[in-house]
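Take a look at this one chain, the form predicted on its own, written out in structure tokens.
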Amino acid sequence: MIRHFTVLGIAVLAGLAYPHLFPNALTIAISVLLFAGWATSWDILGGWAGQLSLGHAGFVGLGAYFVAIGQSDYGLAPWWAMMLAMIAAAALAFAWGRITFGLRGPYFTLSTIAVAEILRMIAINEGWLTGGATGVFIATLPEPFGIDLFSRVVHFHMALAFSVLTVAIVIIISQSRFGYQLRAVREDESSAMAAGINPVVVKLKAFMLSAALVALGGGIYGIFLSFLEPHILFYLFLSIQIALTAIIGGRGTIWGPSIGALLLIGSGEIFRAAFAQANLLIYGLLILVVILFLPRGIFGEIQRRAVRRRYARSTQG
């Protein structure tokens, strides 16, 4: 655990230096950091608990709309709106999980798509609440201690804090009793039950934590965008991107989702600028290569090879 926190500390220092070194590339960095946080949060459920969800865009939209509506309609400060969004997301995940965790395999995944689509349709059709298909604009924000919340530098630091928080939580989970319970449920629910673990309770805890953290990142994303549209925030492709980021980086690992965000989101932005319309083809080929040659994900493969080297040295000794 100490080693992981040391690496995290170094990453924080590098992140704090980034705006001074690359002031013109903040938008890409913000996107990478947000996806790193979302993918790490998703991985608590999708990797550590082994429950593949393709509906986490619903929690992103929930967080963003809580901030926008809270500010525009009720004058609620963004930090209070984010806290409420996290509570609402956790409550939704609890109800959602109680209904769907009895489903196995692809049926649970399909149910997550359905619930996220319901949220999207509510956001589109309930114009009195969300502004409907035309969206909602965040025109004003408070300035705590004179900090301009519309500043890209501030957005960068908020996204950095979010990604660091999610990684720190996963580091703690990985060495906790809860982490071992998640692994047991992921590998074999029947054996976990025989050991006295309630798989539904464990998965519900993972889902609620994952949902709350994603909603927190969604609130930051809402401030970053300033103008919110349900077609963007509740879009299925966003859920797929979040899941792919964790899967490509390495499911059920501490650093895999962050590595996946750096590779997929960073390269996607670079390819879009360099290759225009051909960027999706190159992006797809990159994903295909990783899936074919690194089936455990990038960091998962690194861990596997490290374990094999340690085992080889121990047998030779």
Contents of the next structure:
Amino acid sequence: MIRHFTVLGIAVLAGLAYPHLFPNALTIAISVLLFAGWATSWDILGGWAGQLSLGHAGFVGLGAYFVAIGQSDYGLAPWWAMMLAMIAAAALAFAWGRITFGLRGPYFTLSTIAVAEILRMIAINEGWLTGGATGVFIATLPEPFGIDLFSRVVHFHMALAFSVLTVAIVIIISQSRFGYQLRAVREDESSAMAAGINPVVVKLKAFMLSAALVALGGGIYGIFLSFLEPHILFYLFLSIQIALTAIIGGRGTIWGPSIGALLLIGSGEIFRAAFAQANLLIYGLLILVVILFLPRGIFGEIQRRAVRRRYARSTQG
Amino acid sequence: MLEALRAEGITVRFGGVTAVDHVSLTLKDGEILGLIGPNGAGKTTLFNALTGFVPAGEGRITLYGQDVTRDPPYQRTRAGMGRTFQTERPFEELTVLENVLVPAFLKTKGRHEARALALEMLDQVGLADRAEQPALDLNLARRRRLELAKALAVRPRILFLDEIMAGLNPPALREMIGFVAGLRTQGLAIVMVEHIMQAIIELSDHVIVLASGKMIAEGTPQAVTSDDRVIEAYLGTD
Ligand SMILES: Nc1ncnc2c1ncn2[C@@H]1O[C@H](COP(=O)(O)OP(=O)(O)O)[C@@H](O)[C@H]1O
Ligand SMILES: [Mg+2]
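Alternate state requested, the form predicted together with the partner chain (shown: the form predicted on its own):
Once more the chain from above appears, this time first in line as the rest of the complex follows.
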């Protein structure tokens, strides 16, 4: 645990130095950090608890819309809106999980696609609330302690704080009773029950925490975009991107999702700039290579080898 | 001695098949109950009904006087039942130690206490030197011992063992019999499904014989193994 927090501390220092070193490359860094946070949060449910969700864009949208509507319609400061969004996301996850965690296999996954779609329909059709298909625009934001919330550097710091928070939470979980319950439920529900674990409760907790954290990141994303369109925010493609980021990086590992974000989102942006049309092809090939040769994801394979090496060493000594 | 377990009229049906048909039994602290019968007799099903993994259509189960008939399996675990699975079910992606940590968290406070308990259990079953090994890599005999360590780590008062001796070579079998005998001296009540007669005869205080879901005989191991109906059930109809 100390080792992981040391790495995280170094990452924070590097993050704090970044805007000074690359002041013109903030947007891509914000994307990477938001995806790192989203994928790490997704992974609490998808990797640690083994329940694949393809609906997490719904929670991104929820967070972003709460901030935008709260600000433009109710004059609500974004931090309160984010808190409300987290509660709403957790409540939605709870309700949805109660219905679907009885289902096995792909049914939960399919149902998550439906949740995000329903939210998208609401965002598009309930124009009185959401601005409809044209979206909502954040025109003004408060200035807490004189901080300009429209500034890119501030967005960067918020995204950094978000991703660091999610990783810190996962580091703590990984060593805790809850973390072992998550893994047990993922590996074998019967065996988990024999260990006194109620799988539905564990999955519900994971879903709620995962949803709330993603909504928090969604709120930051909303501020960053300042103009919200339902087609982008609740889109299945975003859900898939979040899931793929974690899967490619390594499901159920502390650093996998962040590594995935660095690789997929970072390189994705670079490819887009360099290859224009071919970028999706390269993106697809990258995913294929990882799935074929590193089925546990990049960090998942690294970690597995480390475990085996450690064991091999311990038997020699 | 305290009555650990009482089951009355347990019946389990799968569609048209009555896998367990009005079986009753009792078990006291420190006692070992052997459950035998030919393949398909309903032993595993009865075992699962007692531990809550299969709902009993009829009947009543009490654990130290507390009615657990409607309780899901994890609640029965918390109430004092520990079990192994006939086909071992390790958490495959976890190490041996992590496998035992999962149940060890149930009755301990905090991860340091849980870790200490898990290591103690691994030591008890002789797997301490393999703590860091991926569970997937264990051979059969060690997977069995891992199952045992997991079942013991919930600190059960009654232990349910489903064919933990099957497929073991003679030295491993001897070791396992000795181990189970040791558990009894710790005061644990044990329900044991077993095909290996040597283990049943050496360990059980009381034996129940199932055939086609019905209890056809019960008594001491000696009485049961010389019972004509039992001999017929094993030799006649198979
Ligand atoms: N899940 C199930 N669905 C349908 N039939 C089952 C199921 N489990 C067991 N059975 C049937 O119940 C009977 C008892 O099986 P089982 O309890 O496994 O016997 P044993 O453990 O004594 O070999 C068998 O006829 C078996 O085919
Ligand atoms: Mg059986």
